[in-house]
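Quick heads-up: it's one chain on its own, the form predicted on its own, in structure tokens.
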Amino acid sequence: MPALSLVLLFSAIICCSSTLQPVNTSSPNIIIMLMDDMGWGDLGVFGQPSKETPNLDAMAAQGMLFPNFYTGNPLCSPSRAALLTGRLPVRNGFYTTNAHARNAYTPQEIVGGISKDEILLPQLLKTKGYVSKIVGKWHLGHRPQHLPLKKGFDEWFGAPNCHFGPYNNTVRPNIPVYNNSEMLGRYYEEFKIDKKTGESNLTQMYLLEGLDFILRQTEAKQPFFLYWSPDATHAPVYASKPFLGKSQRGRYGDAVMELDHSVGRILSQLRTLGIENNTFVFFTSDNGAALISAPNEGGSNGPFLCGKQTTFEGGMREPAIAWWPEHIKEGAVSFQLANVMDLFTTSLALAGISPPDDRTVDGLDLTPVLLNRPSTVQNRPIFYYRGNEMMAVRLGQYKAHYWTWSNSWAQFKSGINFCPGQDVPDVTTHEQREHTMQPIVFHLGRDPGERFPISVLSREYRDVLSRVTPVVDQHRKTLVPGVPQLNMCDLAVMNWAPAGCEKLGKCLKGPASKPWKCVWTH
């Protein structure tokens, strides 16, 4: 692996370079750190007792904590599409109409990907001279037209899909790892993940790639956008040897410790380079912890109900920290209802760019909240979507469920449980139940676990509905769904021969094209 060795050696050398002088630019650098399947309850600052996140806890003490921060969808691919477009997945096309209220994503056999009609954050930042890099997981389509460098990013080190495997490369190929537009190798081959021990150096590689990018752009006096998207906390969970066996929670905790260490290294580099006051950093996760993988390879959603794949709080409420010294007041806590789509609009505002005016943008500008200025965003709603269905809405402290479903009886009986040990009668149902005529309402302040519905006979219930119903009606009336991108599958489109495979002798022959409608079970 000469190419990979050179990349790592070069990164290691430059990370030890001398301190640079502070750079004065009109537009701040932007770093978004998006974890994979990390839960709200995995951080010490949110009550996790295992002491795995000292750097993230310090980041929160130096910045602003968002206890009411949400993803755009309870699954990986749609949530990432929401972040980078500022739009609900039902608008940007990252959903399926093959069945009602089904979660869909981008496995290798998916034909679609992020639509050519969508405008992504790095494309807009480029108009103000930003250089953008994604490090880690992309997950918005693996075919050439969908890859990051076609969607505004200038650099990429990472993979287009989840690190599932290993595969035998006959029925299904192992996932490629890219450096920019060409593959460097594949997971489980050149990029090792030992599923038996949990050992892998991928997080270290992602850290060095991020540090290298920050240094190069600082030296060039160039504003930058770093989208740092490691996936160590997604099953199969992994960590490098120095972290294995070090946590109180087994392999998952080890992965959290290494990610926390990496966050600390990145923030330290910003200080060393003298650019911390000109760099906005936001840390969050793509969806709730995958309780189906717990306890060995899944995290904690704290007091919240269920986890990944569901529109209960455990599936969509995320850990979130904003950090920007000299701009964000230290130790601040904002109870503002916020969403990952807000990072799109907020990043544009920081760069002095107006959001596109030819489409609906769901993300709101959080800079008034971050900078403690008068704000009009306090009363905004949060919509909880699962596929093509709006399942619930939150307004203030109240959440109204219009549909409930965890997963099917067939899936549940096969051992797939999204809410282990958390059954709530008539709420965590195994068949889709509609409550449009009489929504199930919870007060999330008194009842964050969604266990005690407010009585439909109470004045409180009637008052909540009088405020929520117009919001829902207006949303449904004005919603124009995008063309669904996650309906069709085909084994022929898998990662058989990615760009660069010829140089490495890693091209594989795939089957003939036989497309079918993807089956999404939950």
Contents of the next structure:
Number of protein chains: 2
Amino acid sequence: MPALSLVLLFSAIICCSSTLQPVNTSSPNIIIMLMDDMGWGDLGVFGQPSKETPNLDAMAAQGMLFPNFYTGNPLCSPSRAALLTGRLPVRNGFYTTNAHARNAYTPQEIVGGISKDEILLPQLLKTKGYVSKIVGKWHLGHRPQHLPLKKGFDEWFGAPNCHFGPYNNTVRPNIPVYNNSEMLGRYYEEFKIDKKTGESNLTQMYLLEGLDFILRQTEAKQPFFLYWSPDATHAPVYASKPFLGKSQRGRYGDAVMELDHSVGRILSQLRTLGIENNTFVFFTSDNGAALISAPNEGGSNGPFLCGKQTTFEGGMREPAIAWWPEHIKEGAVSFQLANVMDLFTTSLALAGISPPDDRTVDGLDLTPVLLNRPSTVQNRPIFYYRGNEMMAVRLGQYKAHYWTWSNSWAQFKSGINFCPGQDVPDVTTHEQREHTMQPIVFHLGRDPGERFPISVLSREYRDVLSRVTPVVDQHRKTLVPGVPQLNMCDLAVMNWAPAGCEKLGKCLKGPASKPWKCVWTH
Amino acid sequence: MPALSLVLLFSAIICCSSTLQPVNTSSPNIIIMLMDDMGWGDLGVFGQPSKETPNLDAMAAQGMLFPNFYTGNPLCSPSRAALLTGRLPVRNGFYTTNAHARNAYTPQEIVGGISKDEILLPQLLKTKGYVSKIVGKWHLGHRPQHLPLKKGFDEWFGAPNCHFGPYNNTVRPNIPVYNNSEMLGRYYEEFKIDKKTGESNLTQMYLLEGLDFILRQTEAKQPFFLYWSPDATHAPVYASKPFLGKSQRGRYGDAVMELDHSVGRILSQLRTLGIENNTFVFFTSDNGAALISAPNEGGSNGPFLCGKQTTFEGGMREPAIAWWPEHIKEGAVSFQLANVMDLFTTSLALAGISPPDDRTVDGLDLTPVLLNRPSTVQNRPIFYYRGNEMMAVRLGQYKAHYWTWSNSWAQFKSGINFCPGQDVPDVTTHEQREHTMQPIVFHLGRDPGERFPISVLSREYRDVLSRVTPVVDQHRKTLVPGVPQLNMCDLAVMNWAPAGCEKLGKCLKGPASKPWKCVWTH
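Would you mind giving the form predicted together with a further copy of the same chain, to go alongside the form predicted on its own above?
Now the full complex is given, and it begins with the chain already shown.
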């Protein structure tokens, strides 16, 4: 195991040069905690009436809150690809061109995954001696060439796809759970999720895997990157027995409580190990709460419009807390417009690494904001994409919608509603409505819920448009879309025989390859 | 001035018996800060994305937050009458029987006011030597017999009605501003509100009046009750010059910032005077944010449905913070179902006074909750009234709607919308819809936004109903409605010639009396 000896050598150097030195802001450990379908309104500190997240609320009180933090896409796979590449999905290929403005992701039948040409955060961190682990959901492709250990991670405990199921392993296999490069078992088989009771120990496993990794790297005096990505708040939501029935909010709230408890355990361990001043922690979510699963298995987007799958605020504004004692001022709030792609660039900056210069990187370095240095971070736009279409843009407090869509009439009439109880005329539309000639504009400070379009006859509207239009034109003109990776599907590529299945006697036989163009309905 | 000598005598006794004694929890000073049309979602600590209430957020961090705190009515006058009498408006007479389920209040043309038979909080506190002052809006009737100094307050600086206007003093007079029992001038005349710029110094005046009262009573060693009731967040919203344009939320946010600043000044003065451990402070609002005035002049109800005027959560759930250093545990959260009427009973309990036993009092004593004593406070129901009709009831996490109404189709079509951007079928109805045979039930823990009615076919629904029904039956059976005070209107009773107008040369002549049954449209 050559990596280990390198680790020991490297840690010895760190050991001798850094003992008793003042805390160094360079090369801190990095922990990104990425929740699954957790909404902005699910945390006490962001206004959840049940106030059941004492650890996250304390994390905010000790760190910095970002009320204007966004994902890169209102759906899990592209959002996660954006985080790890620092690039919009339309650039990194995590989108589809099969139809206009469709949310595509990585179900089992997807042929593609993260492109071999994309450079991921752990690959870059490795150049500075970081050891990286992903715990939980990957979702950047499940075929062998797409898995985390092929993309810079040194360790993995978790699953490549969502925990949908149970399946009977004939038409479609249950999702495998990996330990590093080999499967350990499958969801609903070795890794139980009781859909009836909601009981599963997965969050506890993910917690222990995280704690163990932190402990080992600390003992090895090795800088580390932990990408902690539990999925208990994605339907079907689950919690372990001690948390079931404990929330005021039902099963979804139970899952949130267990995740909050886990966050507390992780931060507490950092303090116990004495590495809290040398570990940058960021908590956020991959997209807005899935209101189609609410109220029993979906969360809350607080005062925002709609949720997951949509480019309204409820779909893309995320809970976000940065924590780094002695570096980030306690109880700070930053109104910086920021997003998950900034975590890529910021992590690189913390590690002293320049972002790749051979491609467009959308992420900004937030360290001036985090460290309260005279800010040089530009007041950059936030782009809201759905597949291949820029649906909206935010500049300062203003958001302009160029296209609106919740979902189709056909879906809506069948009971799929991304905006339950909400209806903003001309905005929460059930057909793809084009507003490119006259965008719908909201002031998100006065109107975070996107309920009151600014009159197109007003001076304010003209002023906004005069500032937004050149930003959008520039973006469109210079955008070079990546090769779309999420166009083709094939039942043959499903998780029939993941690596390691032979040892376990759990290899399945899939059908012959018969690829088709995936149908993305919204 | 006989009252003064009594005060001095009394304070001398307090002085000599209490000097250097340990802090006593009996007879603390009481400050109730009641905002006007401020919504649950307007405070940072309750999830306002702009996070512009640092003083209120700090107050919560030092005190106790009540996420389940309610008003007694979704409109200002009856809510305020409920607070000061401890009784539901349907009992204390602050309602109308002119039409079914209508919100009535005290505009200038109202003939009635608080009934002479009602006992108000300051009247009772006086029996224990408290000196009481109201600063700001009264709204319990503007005719001489209804004014604060006739109902137990020793001092008043403020106005009897809303600051609507400006009027030209012919068809209707501008609202007077009183200092104690005589007017000092009128809104828009001596007391400027610039509706165009939003500038007014009224909040600053109300702040100084409050600070001055606290200082004087402290110097006099006199227990006091300050009812601090500024109205800057009621449309037309206003702020003083230093706050105008400072918020991310426009003028409404400016007003909130100035009120937050004032709260900070008041708490800071309590500390400076060394009386913080002997002063119980409670912050709340009279009803939900007025969404008809949003986004420019109306606030936010966070994740809740609709707003002012409605019996949905947005209309009646209020921001609420209790603060009493050394007595209330720092950073506590109480999920107790509580309401403004509890402030009546709790204040009496703090002062060592029993509530009147010759009438039904709806308020409960919250001191066991506040002081973290083994709670004996019952898990009582919350009743949601609109005029003479109980529209809904909350019991535990469940809320059952017996009647639903936002406003009429005619109003809605004319642009008056109490639920902008929100539409829950069968719930946000535009006619008074009766559900008494089969109430619509929500679980407010899972579904605080009242978007997902519980299926009437479910066991949960039947269980809820079996518990709620006897509570409602009991309430209806034992309810003795008070004589409605808000049925009659008359232009002759308007503020033509308030006491003190002669000295100022500001008496106006009104029309002859010609009473009519007031028309309450929603």
